[in-house]
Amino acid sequence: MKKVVLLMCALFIGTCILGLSASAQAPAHAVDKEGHQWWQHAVFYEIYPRSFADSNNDGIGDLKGIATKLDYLKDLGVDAIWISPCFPSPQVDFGYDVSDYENIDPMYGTLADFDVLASEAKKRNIHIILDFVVNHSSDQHKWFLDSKSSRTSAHRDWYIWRDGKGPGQPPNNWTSTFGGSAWKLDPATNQYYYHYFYAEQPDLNWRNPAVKDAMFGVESWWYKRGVSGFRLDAVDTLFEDPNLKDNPILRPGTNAFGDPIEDKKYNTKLPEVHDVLRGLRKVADQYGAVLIGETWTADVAELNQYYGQGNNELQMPMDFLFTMVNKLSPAEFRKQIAAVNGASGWPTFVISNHDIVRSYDRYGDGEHNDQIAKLMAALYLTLRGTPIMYYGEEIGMKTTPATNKEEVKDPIGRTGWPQEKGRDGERTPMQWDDSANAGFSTATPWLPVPPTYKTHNVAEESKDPNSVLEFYKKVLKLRHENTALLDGSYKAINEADDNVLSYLRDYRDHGVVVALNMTNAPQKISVGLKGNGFASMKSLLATGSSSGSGDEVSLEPYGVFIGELSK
């Protein structure tokens, strides 16, 4: 009898363990009753870890710092944080040169710190997205150190090695996106290796099945540790023409680095890229995870390819064409929104990130920047699709580039100065309060804090009901609670209006109208209630004196009106 009891206990424990194991492997997030995945209703927030919050006061942000700000992010209305690379790295390109894909750089903390962050984020229903550098590794990664050790090393074919055309001549004319030849000679083995970015970032050879297996393994490793997805860096550059054909020269002249202006026909956007994306997606689907793509495209037709046949590649290819509407133009925004809404997948909207001049400066006129920041928030947070915010956008942080070469930290700026000033200006520390260093750190921050931190910071704006921050909170609260903003269709209205961008989000028995005055003069529009199947309108959110009455919306300069429509 005792043996039977022990056997039954063992079976029970074994079943529990198997059940726990199975649940850990199963998709973590089911489809809701409307057929939406979790990421379709989420608001994403990009964090540049160096610049967000410094817990140990060494002047550099870290994972513990991010953990201390989770309540702020939850209160703001954030559902997922995308953390730029925090893996071990020599920091040649601020973490985009990874020397170990399965660890945390000591400057940001430890794996234990990451586990605490993941646990605390989960308690607040905040998902963690990591930046996955899939095109290349650091030249200090163990794979590359072995690869360059000899022509017959186990990892030699994990990277792109070729003989030169002749003495002192690289294999072809390809140039690095950061300046100079894309090939570097290794004297020890007398061959060149290929690097689309810096020489310290050798490209992985994705034609080698062992590389695919290793990178897919990295993906699974992080999912098992609590990550809900990845933003895939530089996906366009994964493959190169195996015959190494020279790239055509687009036009006479040189770029900011003094290199010929090439059409990167033979080393970007090769069709094999989509094979890898499908493979990464298969792994992601096992865990209910999402893949976001850094997808620079010429048009929406090209963007559409990244969703894949039957939406089996990226769930969220970023629409950077939206960021290229660098002026307040209702016609241009209308055109771009219509195009991406016609694509085969779910739209993803972004107006700033760590590589792009901040939206506060791109759209601001120097006088009404706060009003315009609210207007842009109302735009990308009320469209059909998933928005990705950039840290500091919600408080109106501005771009503050270096004024001389000696101040520049970004290698692009150091190489290309003065034509190319680098990306430091959009990566400055988060502005938490008006104390020294904006409350980011008691030590000197790795980049200087902009002078505007005295007025544009979380503490001050939290006390002002008319601040940019409070407006973001209100729009995000609406977005989470209003089913028309979550699930409604998109329909442009007043399409001939060159001053006001307006549209409807229609969902079953109700809808939402959004009207955005993109001029410095008062404007009025008609909503067309009856023609669009609605009977009445009431205000949900408006800036200043903007209002809606009957069928008409009145907007102050750069005004916003968001109204609820009933049938």
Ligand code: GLC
Second form
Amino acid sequence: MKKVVLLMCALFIGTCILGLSASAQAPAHAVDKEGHQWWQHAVFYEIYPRSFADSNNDGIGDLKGIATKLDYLKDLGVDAIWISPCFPSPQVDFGYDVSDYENIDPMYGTLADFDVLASEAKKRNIHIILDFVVNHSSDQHKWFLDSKSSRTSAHRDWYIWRDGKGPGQPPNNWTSTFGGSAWKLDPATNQYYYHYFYAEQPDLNWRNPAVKDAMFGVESWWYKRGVSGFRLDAVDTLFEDPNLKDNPILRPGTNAFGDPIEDKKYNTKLPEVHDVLRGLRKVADQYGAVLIGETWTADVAELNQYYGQGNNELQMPMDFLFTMVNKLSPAEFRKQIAAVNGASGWPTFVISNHDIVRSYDRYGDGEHNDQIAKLMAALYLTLRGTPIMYYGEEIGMKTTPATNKEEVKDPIGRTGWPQEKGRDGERTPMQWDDSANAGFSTATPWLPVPPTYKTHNVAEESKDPNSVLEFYKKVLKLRHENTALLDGSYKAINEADDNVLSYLRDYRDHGVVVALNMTNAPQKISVGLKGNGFASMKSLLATGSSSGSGDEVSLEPYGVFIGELSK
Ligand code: GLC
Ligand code: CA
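Following the display of the form predicted on its own, present the structure of the form predicted in complex with this ligand.
Next comes the full complex, and the chain you just saw is listed first.
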């Protein structure tokens, strides 16, 4: 009898366990044995939606276009796509001027198209990250239209309105980062409103609790629709000094827009920013979502502030200092990597985005650009941390700015010409093949396709085992499979070497060595296997004639060697 009861109990428990494992999916915030969450092992990829793939052939990319490329992205090794703003917008700042936070701009499709994209992405285990423009809305947002309508309107205090200092004088000396005064007079109500960016992007007043509630509401609205997180735009600029103190002028002279050079002390990086980030994070945590930050920090101490006390703010503040190492200098990269590796949170590495010159041109010497593109990929995709790629980087797309002012689309390129040519150069259409318009669209694309599309495109490079694209695929594959690259510690080796950047990733019973020749001449390094606790090395991935044997790595000019180390 006892036995029968025991057997029945066992059967019952067994059925419960089976039932559970069949129906329950791991929650999004589940951690692995290293305590890591999904986004710590994921490869992110930024898509500038206007420029990625145009499904309806109007010259502008769209959501359906992105959906047709999900298989390409999966095959490349992408786990999450960050789509730059695709919400309704007058497109003054190409989507960074949002007129409705809970919809899709008709030029990109519909909410139904978004839902299809989200479910197709999910099938492939690709997460979707949206871009949350938290500092400002469009001047065409209904909140601002109401705010502007009268001094007593319900939304007046949703933005920052002030009287001028005197007749024809703005409230203070703050200048817009896109040129001119940061204040615009509204003649109807005879007050000025504040805009850190274009006048068409009025700053929201985050000191107003109603603004907070509305924006936190937007955040959950998208999580409920299947979004796995946000990239938070321009977080430095959320708050301003309530007393509107004038900013100090740093030195004589003017910037590209003819404005004085200000220390933006009273309108950026105010401590109140962190209250908002903690609030956004609380909402994110309810959905197991990740927050990425556009965080332009001066040093790692500042970066640590964005992770927050006990990591209660952004999980992924981007380290832009890495993008500012503007030459192939092992010493400078070593220094920056060590600094970020020692930060209080998980590192986030980027080398390119829609606001800066592409890495291909920043590091290219004009002769070995493809080789150098592979070197940069081997560098930031093998570090301890999460990388965020930028579309086209994987095929060696070049920055192609307008050659005359009339062609420029990005408004700052027109006001700042010729010193500031704008950001069109890094936003050109994705190069899919060598057909007309690089296979991006059958219509004339919104920005011209760079001439390099004939040689640098997905179709051609997929056929060439030595292409930049095939190299990216190999590194990304290694990164997903090798536990030392996923979870291993980072250790710099040969720290006095001015030619080769080399480091180890050490994990339990094995490790990986990465050696990158940042010069135009052949180089050799020793790995120091024994001293570092390893017994032997074998090649995992190398470019050209670069190789490793015994304790030594030989590298061709700009060569890459990645080796597996056993203990
Ligand atoms: C961020 C975006 C940039 C935009 C600005 C204003 O810096 O990356 O493209 O122009 O914010 O929203
Ligand atoms: Ca289109």
